[in-house]
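One chain is shown next in structure tokens, namely the form predicted on its own.
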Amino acid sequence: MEIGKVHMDTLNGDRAAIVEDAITSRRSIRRFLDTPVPRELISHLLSVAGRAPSGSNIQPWRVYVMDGEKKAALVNALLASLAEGPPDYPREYNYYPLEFPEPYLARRRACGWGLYSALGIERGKNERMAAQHGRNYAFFDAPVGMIFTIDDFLQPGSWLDYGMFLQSIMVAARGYGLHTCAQAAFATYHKTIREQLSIPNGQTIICGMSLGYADPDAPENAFTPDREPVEAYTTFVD
């Protein structure tokens, strides 16, 4: 029996080891390798997503996936988009406040110069940071794309829910040395992501997110924001 413990007790502790790692070593990459991903691999790790949790089991989720010539079309035509200026039509939703109070405020401006400043951008030099947000709808030259949507007569719960699904491609991608960066800028230019795409009317673009093989050599990839230490958002209550 004592075998047995011990013996449990390591593979529980190498289980929880590589859930941890898994989750921990997550992190927002903005330039990958362009060695691809296989098809196979990502319906897999669609499929592993897919076993997050919903409301009454509703799977809220639709998404849709690009490489090659597909992403690179997308791109082109974002980039057209960037090129005019700002949407002439409103976003579907807001996912900021229109304004930030504290703490939220400090930790955004320190998540914004901590990026800058290890790319080596100063203040003042908004031309290279418009140009590193726009970054974004190239995907950070990521090999795989994909484009969230949820369908609009959905409520906040499912939106919850949806949030579960999008960990859950990004931790189970650590799992076979993927990363990722979820994206919430695609929401801006819906209307020229329906139209490459052709989304039908009815479904609210949530956001995009990156696939692929970090870039070890990019400075931007060595920068992690800070976390809050679990006694500044949890309260035990004895």
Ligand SMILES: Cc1cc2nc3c(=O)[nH]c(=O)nc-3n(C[C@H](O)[C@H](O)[C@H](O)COP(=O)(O)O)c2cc1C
The other form holds:
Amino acid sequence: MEIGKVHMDTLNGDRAAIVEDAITSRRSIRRFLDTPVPRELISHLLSVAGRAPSGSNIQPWRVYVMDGEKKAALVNALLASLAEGPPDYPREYNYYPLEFPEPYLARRRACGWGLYSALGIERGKNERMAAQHGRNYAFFDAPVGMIFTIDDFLQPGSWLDYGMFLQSIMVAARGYGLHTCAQAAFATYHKTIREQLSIPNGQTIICGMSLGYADPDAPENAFTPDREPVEAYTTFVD
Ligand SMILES: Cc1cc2nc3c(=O)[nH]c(=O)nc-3n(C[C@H](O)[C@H](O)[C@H](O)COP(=O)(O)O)c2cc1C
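To complete the pair, please output the form predicted together with the ligand; the form predicted on its own was given just before.
In what comes next, the whole complex appears, and the chain from above leads the way.
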């Protein structure tokens, strides 16, 4: 598979550098170019990601890929649902706790304000913030949108497996100069998505993902959130 492959050729075969570059150059991109991504390449990325580990190799992932009219139809339906206001039905699962204790609250706020300040959105400009949030449902203009589901009866262990699959897609994409954004925002409007994509009952809609080439001039793409130092979350136990 040679389509668009960039990183492997530029790093002189240094395996650590190649792997680390793929991981650390991944970041959430929130404005994409309309350059198409060949289906063969999308399939290839999903097959690479399918090598992700899962307990007893049960491979709990199910992926719905859209790169044409169906994506446009889903985006229209989601934007219509968004315009109607918050859904009048419950979530399928809670991504976040209902109340955020520290240190998570401060990190969450820093992330939100970091993005808004990159976009020049000042505090209190709720309409602009809502508009930026709404761009989630247009897959940030990416040529490829994906929706991920999992069978309802599977347990938290399988959600652990699922995260590895999602990260593997995002990292594999970097080898081809592609970028991504994982998006739990889609889970809010699970009914609209289920209807549009004919997703059977019995599958929970976990999240979506945008995939494509980053718009290098978009201010929102310049936002790179910090990370805690290793010492903040690691204990070497002697
Ligand atoms: C499962 C998951 C769901 C996410 N959902 C959204 C989302 O709905 N909208 C969004 O703009 N970013 C979303 N993000 C991106 C996070 O905000 C981002 O990963 C975090 O701020 C770290 O930034 P980075 O990905 O650029 O390193 C999500 C990330 C993950 C892993």
